[in-house]
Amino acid sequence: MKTLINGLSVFSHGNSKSKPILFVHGFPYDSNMWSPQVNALQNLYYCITYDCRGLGSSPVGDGQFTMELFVDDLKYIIDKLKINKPVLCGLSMGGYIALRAVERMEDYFSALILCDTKAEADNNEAKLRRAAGIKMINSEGIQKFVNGFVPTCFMENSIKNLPAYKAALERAKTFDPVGIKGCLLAMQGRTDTTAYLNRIKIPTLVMCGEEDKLSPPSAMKSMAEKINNSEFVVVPGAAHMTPMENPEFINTTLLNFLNKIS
């Protein structure tokens, strides 16, 4: 079911009385990236996805986005839907949002799932890459940026053979350039949440694709080791977009984790 909440497109699947899981997608994608997980879990769990501000079918506004605004949106959705302590699952940019949300209001959540993401803020090199992305969009257009960025998130085999890759690539090209640039600004300006990792008390699962070059397994393992009693899993046959590239493995891992904490 689709609902508009503060202008954002929010999608709910399954029985609202079941244990809730709130999925936050990565950049420059939309809620469709979680379709394999929603399809696998909706009969057992109440699955909520949404299009982050400026992406998918959610509004762009002025494009002046911050990570704090993204967390405010997340909190507003939880409050409006009266979701009781959801499991929070985020990938990449969605992981940045999830980590900051837990730092701000951990008692809102019952568990945390982090996929292919990092706690560190952008260093200078990364900030310059974000700036170069904005410059490219301004001078050469959104298609040029998307065609250059999206393939870096997938394995070569996925690029050649995964239908979901082409679908995600083509959808991203339809998004408003102002929204894409706004997300780049938000990620560039986000705070570092590393210092909070050892204070996280809720059960946490950390997953990373074995060929992820954007947030490599060694870095994610180091992050997981800072979270008390967290579980770290390397996802075979996947790069950065693990839920799309190896959905069967991800779904099994999610179910095992959810069964443990139920």
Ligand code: MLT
Given for the second form:
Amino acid sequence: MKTLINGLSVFSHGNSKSKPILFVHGFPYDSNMWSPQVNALQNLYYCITYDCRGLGSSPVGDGQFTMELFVDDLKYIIDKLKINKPVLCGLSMGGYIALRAVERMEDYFSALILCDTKAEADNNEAKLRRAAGIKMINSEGIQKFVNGFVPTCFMENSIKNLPAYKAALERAKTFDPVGIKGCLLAMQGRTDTTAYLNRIKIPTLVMCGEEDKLSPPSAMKSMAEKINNSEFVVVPGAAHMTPMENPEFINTTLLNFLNKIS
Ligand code: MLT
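To test you: the structure above is the form predicted on its own. What is the structure of the form predicted in complex with this ligand?
Let us now look at the entire complex, which starts with that chain.
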């Protein structure tokens, strides 16, 4: 079911009395990236996805986004839907949102799942890459940016053979450039959540694609080691977009984790 909450497109699947899982997608994607997980879990769990501000079918507004605004949106959705202590699952930019949300209000959540993400803020090199991305969108258009960025998130094999890759690539090209640039600015300006990692108390699952170059397994392993109640899993046959590239493995790992914590 689709609901508009604060203008954002929010999608709920399954029985609202089941244990809730709130999925936050990566950049420059939308809620569709979690379809394989929602399909696999919705009979057992109440699965909620949404399009982050500026992406998918959610509004762009003035495009002046911050990570804090993204967390405000997440909190607003939880409050509005009256979801009790969801499991929070975020990939990459969704992981930045999830980590900051946990730092701000850990008692809102029962567990945390981090896919292909990092706690560190952008270093100078990353900040300059964001700025170059914005410049490219302004001067050469969204297509050029998306055609350059999206393939860096996937394995060669996914690029050649995964229909979901092509669909995500084409969808991203339809997004409003103002929204894409707003997300780049929000990521560029986000705070570093590393210091909170060893204070996280909720059970945490950390997953990383074996060929992820944006948040490599060695970096994610050391992130997981800082979280007390955590487990770390390397996802075979995947780069950065693990839920799309190896959905069977991700779904099984999610189910094992969710079984363990309930
Ligand atoms: C994502 O997948 O959300 C992005 O790669 C995050 C980023 O650019 O830092």
